[in-house]
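Take a look at this one chain, the form predicted on its own, written out in structure tokens.
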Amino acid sequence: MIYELSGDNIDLAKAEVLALNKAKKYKIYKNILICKGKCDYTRLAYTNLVLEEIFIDTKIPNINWDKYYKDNFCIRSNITAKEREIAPIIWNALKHPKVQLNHSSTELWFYFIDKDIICGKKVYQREEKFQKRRPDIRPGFFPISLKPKLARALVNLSGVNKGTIWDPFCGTGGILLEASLMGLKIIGTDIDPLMIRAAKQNFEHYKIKAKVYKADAREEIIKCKAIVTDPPYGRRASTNKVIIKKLYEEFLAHVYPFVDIVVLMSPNDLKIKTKYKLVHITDDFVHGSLTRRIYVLKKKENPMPNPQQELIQPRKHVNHNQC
């Protein structure tokens, strides 16, 4: 499959496809990501297109385009002005050709990428208005709250399409808001009683069924496939008097025995110490002086006597299996 991702933050959101459809093997070019493996489209926030493969080549090969076609067809390019040229090539390929430039059932896309040339049929286009759920139009806002948007690509990220995803620090429940609209289960618990009640009138605004309920992060166990959650930094954050570095740290020793995968931000030149290991990382630019920092951590499959590691790598440190 061909994934025009999104310019926003392109390693977010290869990431983000990749834990869904669990490709391990990829190639990318500039922001067409190609990889094996199918997934819901329809939860992808960072992905603009998703096309099936036709080719990829230096040049446009022989191609039987009767088997793609349906209907009618249209030419959409990278480069605008390829799209004259390539469009009398399938016309004259084509038995029945019929052209229609808007809503056409048969929506062909060449992407021009330096001597390449990656061509697919459109099977998805995103077109999710995450701007109808921003936190400033929700009952229950705050000024912390994240965007749609990154709040459904942390989900993702965690990789679970069924089951409970819990948010220890949930705040008003951006996160959790974005997990049940795709389907999952939700529980949300905060140390702040006024971020439960802030969660509990968005819940009710959307219709979203969720337990709710004031508690601590490093006492609470819940059962769940996942964590996935934003802990509380910054000056309008509330962490309860406590450090924020030893908050991440009690909170991540306290999970580790029932949570097999972790999903969390924090600032980017914070350090913390865990027994987890770190899949992913990806940094978010918030402004000038807050780069937040994205982990993917998993269980250890061999929890023998180790080292806590500490969550500081860079980007280049990170390992992406590229085939």
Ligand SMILES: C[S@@+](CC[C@H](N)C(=O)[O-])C[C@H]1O[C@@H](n2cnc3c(N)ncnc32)[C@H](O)[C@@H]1O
Contents of the next structure:
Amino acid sequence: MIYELSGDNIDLAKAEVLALNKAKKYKIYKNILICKGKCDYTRLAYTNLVLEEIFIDTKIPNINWDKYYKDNFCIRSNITAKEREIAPIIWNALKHPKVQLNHSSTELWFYFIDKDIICGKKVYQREEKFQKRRPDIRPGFFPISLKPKLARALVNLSGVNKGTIWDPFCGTGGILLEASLMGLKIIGTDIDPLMIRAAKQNFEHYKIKAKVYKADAREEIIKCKAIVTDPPYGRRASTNKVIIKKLYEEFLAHVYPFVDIVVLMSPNDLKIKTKYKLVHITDDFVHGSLTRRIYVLKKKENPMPNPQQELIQPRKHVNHNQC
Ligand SMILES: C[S@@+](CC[C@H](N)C(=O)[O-])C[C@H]1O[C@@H](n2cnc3c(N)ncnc32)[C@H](O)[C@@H]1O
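Having seen the form predicted on its own, the form predicted together with the named molecule:
To see the whole picture, the full complex is given below, headed by that same chain.
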């Protein structure tokens, strides 16, 4: 399959696809990811388009285009000027061609990247309107709330397709809201009763079934497929750094015996020791003084393709036991 990744964060977009479709091998051409395996495309937050691969070559090869054609067609390209060049070639190759530019049944995409042409037939286009669930329009709002697009990607990084996601620092419930909309069971806990109230208001508003209650993340024990969470960053008082580091470390040490997968965010300058194996790391730039770091931690061997070599090496200050 061919995945056109959103340009906002290609690392994160790629990791999201690989975590969900469990592909062992992949190739990447700028923002185009090629890999085998399928997943529920509708879950993907950072993928714009999914295409069935037709060819990857330096020129357009001889192809039985009728094999891909249904009812009508249109040509799309990352270089708009190429669309007019390619359309007559496909037209001439088809037995009964009919062009339809909008809502075409056969949308053929041609990406020109360096010397390569990557061609595929569209099977899915993301139309998820994250704006409809913007934190500031939810009834339970605090400025700490995570945006739905990122929240969704974090859940996907866990690779969990079925079962329960626990967010032990759930705040207003942004991560769990997305997890629930993707058909997963959810449990949220937070030390602050105001947050629990806000999360409950949000779940009620979106008619979502959730178990939410007050608890300290360093003490609560919940059986789940994965933890996906966004603990506090300690930004409000810079001297809090030490406390924040302790909070992360105590939390991870506490959940290690009973949780296999943890996806979490922290400020990128925070180093935390953990027994978990670091299998993926991505930075998410927020503003000049805050870049969040996203970690996927696992107890067992990671199924993603060589993530440590590929993703950790460029950031030399991070090693397997520190995140
Ligand atoms: C960054 S916010 C989470 C925001 C959340 N992702 C959202 O979309 O609203 C961090 C949360 O951690 C909670 N928290 C801090 N220390 C905690 C602890 N020891 N146990 C559980 N929750 C804690 C705070 O009350 C806060 O709601």
